[in-house]
Structure formats: C-alpha cells, structure tokens
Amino acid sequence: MVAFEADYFRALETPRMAVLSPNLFAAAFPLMKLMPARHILDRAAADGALQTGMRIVETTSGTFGMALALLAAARGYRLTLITASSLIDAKYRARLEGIGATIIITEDPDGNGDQLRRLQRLEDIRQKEMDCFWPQQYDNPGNALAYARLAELLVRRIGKIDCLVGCVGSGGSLCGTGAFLRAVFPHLVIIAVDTHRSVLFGQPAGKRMLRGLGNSLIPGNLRHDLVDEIHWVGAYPAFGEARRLLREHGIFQGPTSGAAALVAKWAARSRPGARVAVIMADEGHRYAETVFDDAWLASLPGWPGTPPSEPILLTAIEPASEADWTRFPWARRGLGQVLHARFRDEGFSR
C-alpha cells in the first residue's frame, strides 16, 4: 500500500475534536468504521488470509460497508455486502455500487435489521466461494483492538477522562476504547447508548427507526461487564440533537452521533466536576434528505413533540416510544446477570 493511500484513509478515520461545554469533549469522525475495517484488512493481508483479487463478504447496516467499499476499491478486492431492506436507501446503495460493491438486500418485514437472515445469506456465499474473506465485524477482536489509537488520541488531547459515552452496534468502538481507557483511568464511567427494541441490553427485538446502532443479535465484541449505565434513545430525540449540533456548534453528524451527544450532554451536566468524552461516529451527509430536511421531519407522526431534557430512570428493562429517552443502571454486570436478576425480581425464579 502506497503512502498517500494510507494518509488519505488516516484522515477519514481521524476524529475532529470539539468542546461542547466546559467539561464535554467530542471526537467527531468523518467515517469512524474505517478504523476497524483498515485494521482488520491489514492484519488479514499480513497473515495471508486476504490477497489481492479475493472477495470480501460482510453483513452491514451502512458505514462499515462504506469503509470496506473504499478499501476494496483502493486495494483491488471484490466486495459483496449483505444488508436488510430496512437499513439501506436507494441513494446509499447507488453510492456503494458506484464504488464497486455488490449489494444483496434481504427482506426485513419486522424492521429490526434481521441479522440472522443476513448471516444465513452470507454463509451461503461462503459455501459457494470457499476462499472469500469475512471480516466478522461483530465478533472479530480486531474491531475492538483498532480503537487503541482513539484511546491514545483522547488521552493526548483531553488528558484525564472520567466518563466515556458512545453508541453500541457491534460493540467495537465503545468497548474497545473503554477497555483501553479504563486501563489508564480505573475510575472511568462508561455509558452505552442504544435504541429501543434492540436486543443488546435485554430489550425484545422489534422495529427500530433509529439506524446505525442497536442490533437483533448479541455481538461478541460487546462486553457488558464494562458498562456502568445504559441509555436507550428514540429516533426523535436523536434527530433533534443532531440538528442542534449543526445549528449551535457547526458539527454535521448523523443521528447516532445526535443520540450520543444527547446522553453525553446530560452526563456532563450531571457530573460538573468530571471530564466527559463522547464518540460521534460519522458525518450527516447520508441524512441530508431525512433528518436534516424540515419537510421530511414534518411528515413524521408526532414530530417534534416535547423533546426530553433528561432520561427516564427505569427500574425494569422495557422498550419505549421513538420520542422517549430512558436509562438503566447496568453496574458492570454481564447480560445474564442482569436478566437473571430481572426474572428473579419479577417472580420467575424457582
């Protein structure tokens, strides 16, 4: 790989640092998923598992697929991406295909991303083409390890960090960055941001309006035992905060970054003596005709409603509406521990 290619991709995967309040610092990425995608492909190429001309196949909801498409185009790989009908729009598909990716779209009548069906299609491809390479973003430890660079950058730019806030989809960015930072700052509070009807923290799977976070399966890179608190943010508060970031700070990020910023702003306000860092994953260009379009928002039932100023504290894990923002004290427990405690408290244990 020639030097200018490395410089180009390094620029895309390097966050811009912004101060959102006296104790709140944001790492706003152009395309964060380039960081794990490049790390995983580099390691595979070094090990001989990936060679020029081979096919890469992956299941993705968006930005990891874009990262793979850019890298495949630059390095001479073929690429097949599998996504669900609820996760991709015609223009984003056209962008990916324009870069050279082959897109397979599975039907998703429940609107939850149907990860299982996508993985089944992926396995069919791997059975027919045995020498293709699967990055396995959800379970590959290289995903989380790639964020050592982000942890180092945060420490160099911010210094002591007391609280880290980030969205969870594959688990790589929050758990990878959080694990490295906690090795330096054992007191670090880690706050995970999910959305309603995602199974990652014990909610039942269902239709999700807010994309780019959440999941219908539990990924191997999600370490529940690192998380102190979980927040579930509906689409409407996330949309509103993404627009506020642009209006008040000139930061053009997508709605998942809006969800993370909303929670981080609350965390910084609730902890005035703490230094809070928030990870914001990608820019807002993909949402120019939706989240940042007044007419599209006006077509949503109940928009804008009354935006929540703080989360509702839950005593039991349960989904809420797209206008709601809830939180639950996770207390660095495993998923099984939390669910067992819930069943015991509800009288289901023997």
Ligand SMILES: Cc1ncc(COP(=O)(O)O)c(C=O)c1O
Second form
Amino acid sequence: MVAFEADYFRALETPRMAVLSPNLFAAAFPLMKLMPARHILDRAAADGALQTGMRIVETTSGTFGMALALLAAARGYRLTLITASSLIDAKYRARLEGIGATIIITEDPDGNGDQLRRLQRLEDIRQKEMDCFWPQQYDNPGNALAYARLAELLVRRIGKIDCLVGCVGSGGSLCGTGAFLRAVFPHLVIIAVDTHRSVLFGQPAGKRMLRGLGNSLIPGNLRHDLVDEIHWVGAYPAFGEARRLLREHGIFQGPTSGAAALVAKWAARSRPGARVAVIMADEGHRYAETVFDDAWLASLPGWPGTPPSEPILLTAIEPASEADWTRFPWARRGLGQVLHARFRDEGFSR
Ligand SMILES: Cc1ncc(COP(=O)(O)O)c(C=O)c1O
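Now that the form predicted on its own has been shown, please provide the structure of the form predicted together with the named molecule.
Whole complex next, starting from this chain.
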C-alpha cells in the first residue's frame, strides 16, 4: 500500500517534458510542490519530529498547501493552513477543506499577502499546541534539497544545460535546482522570475495581482548569490503567455508557468547557441474561471493592452504596472550588495 501511495504522488511531482523551440525545454509539473512537501514530511517522520495523528501547520497561499493536504490525507496527519484573504478563492478553499484541511484566513488590507501577519498567527497556534509540526517551506533547507531529483531528471532528459529559468516564491525550486545543476555545469546562467511589488529582489512591497510567485518577506531558501538576472513579469503578460502555451503548444499550465515561459522564450531567442530549461510549477485547472475565462479577462481594466515582446532593461530597481515586463542584471550578488550599491549611487547623484 505504501508503494502505491509513493507511485501516485511521484506521478504528480514528475514534470512532463516539452520542447518549446529547438533550444528551449520545459519541465511542466502537475503539482511541483509535492516534491518539497513529501521530502520534508519524509525527513520529519524518519527522525521522529512528525508522527501519525499529529497536526501540521503552515502558512501558504496555494500549491504547497495542496501538496500538504494530499499527503496529510494519505498519511493520517491533521493540517491547518494559514492564508490571507487576498490569496485564496472560495473554490480552492472548499477543495482544501474537502481534503480535510482547516483553513485560517488572516486580514490582508494591503493585498500583498501579509506574510508577517500569517507567521504571527502560526506562532500563536504553535504556542497553544506544542507538539505540532511546522514544515517551514520558506526557510527549511529540505525545500531546496528536494530538487536534487529535478536536477537529475533535467540532466537525464536534456543533457547539457546552459541556462535555467524559474519563478521564485520561497526560492526552493529555482535555487535548489540551480545549485545542483551548477555543480554539474559551472557556466550555468540562472534567471529568476518575480513580479512587481514583491520584495524578493529589492522592490518595495505592494499589492500584487499575479500570485504563486513573489513574497512580502525574504525567505531563507532564496539564494540571491546564485542569480545572474532577475525579471519582473506583470499579471497581464503572464496570463497572456499561459493562454499562448495552451493555444500554441497544447500545454495547460497556470499563470506563473506563463511568466516563466515568457522569460525563457526570450532567453532562448537571445542566446541561440544555449540550451535553456524552464520550470513550470502547476497546471491550469485552478485558473479555469479566471486566466482561461474570456469574460473574466475582459473585465480587467486595460486588458490586454499591448503585450510586451521584450523586457524593459532597468538601470534602477523599481515597480511597474501589471502590463509591464522588466529585467535587471543581478550578477550573482547578495541582496545587501545590490541595495547598498543602489543607495550609494542615489546618494552620489543627489
Ligand atoms: C504556482 C507556483 N509557481 C511558482 C512558485 C514558486 O516556487 P518556489 O516556492 O519554489 O520558489 C510557487 C510557490 O508556491 C507556486 O505555487
């Protein structure tokens, strides 16, 4: 029976590979977050930190919560997920509750997911119920380490890889996969994909329309020093590209996959001699009534605008509109280094 559980979850956490252009290879997951969730729970069960019947608590807006809910149902754990009002819709909530999760929703007046408020709520629960298990996807090194399996799979399926593109939320998938791949291919260029008003790469926090990537806090699993270039993709180009993936390639993935594909196509075009791999985190079903619904899209102010064909090269890190796509050469620096350079330059120019 345990072997069947492993087979089932392994299928959900194994990407389908697709060739988007002669030098662009996509790893499209049904539910990527099962990989770190399963790895973290397996480790905790093995060292006794997690036992059957115990409660798992986590702050998550989506796919990591779904992965935990599936695993908790299969393995007999109780689960409490803390999310923000701007992050979860009624249907997804009902799906999670249907699998047995308890959902706590915190207020989010600024619409940025307010991670700090959610963590405070989580801490309150842990104070009351001492023996619950907190996977800590943002800071647990097990999140990034779980992606050794993806790195191995990419090398087996693609061979030499020169450039890796992926979204960043916790940092686990891009930095985990990227660190393993760079050990094999030291020349590997790593391109991170974020969205406007996420603080991950130095933008001021604000309301974000594109969910699943980005953050209002800096997670320990984000290794800025691995990243060569950062792109910020607004919701509109991400939605447009998710729909193009379906129309032109028959690939039904969510909007963060659209953001990653947009940047990866550009990377493959601008580096014709390089082999580019792109990570796509989840499939499209959850977005059937939004991103894949014409009437919903038509109700968005200014949709579709003029879809950008190229990113705008920024000389200073700043937010842009949901219709924009920007980029900045990060050059494997720490966040402090980049921000320090910015303040120094701004100081000089005043
Ligand atoms: C749909 C989706 N895309 C991308 C990401 C970013 O992945 P990571 O947390 O590994 O940085 C997430 C994270 O939850 C996600 O849910």
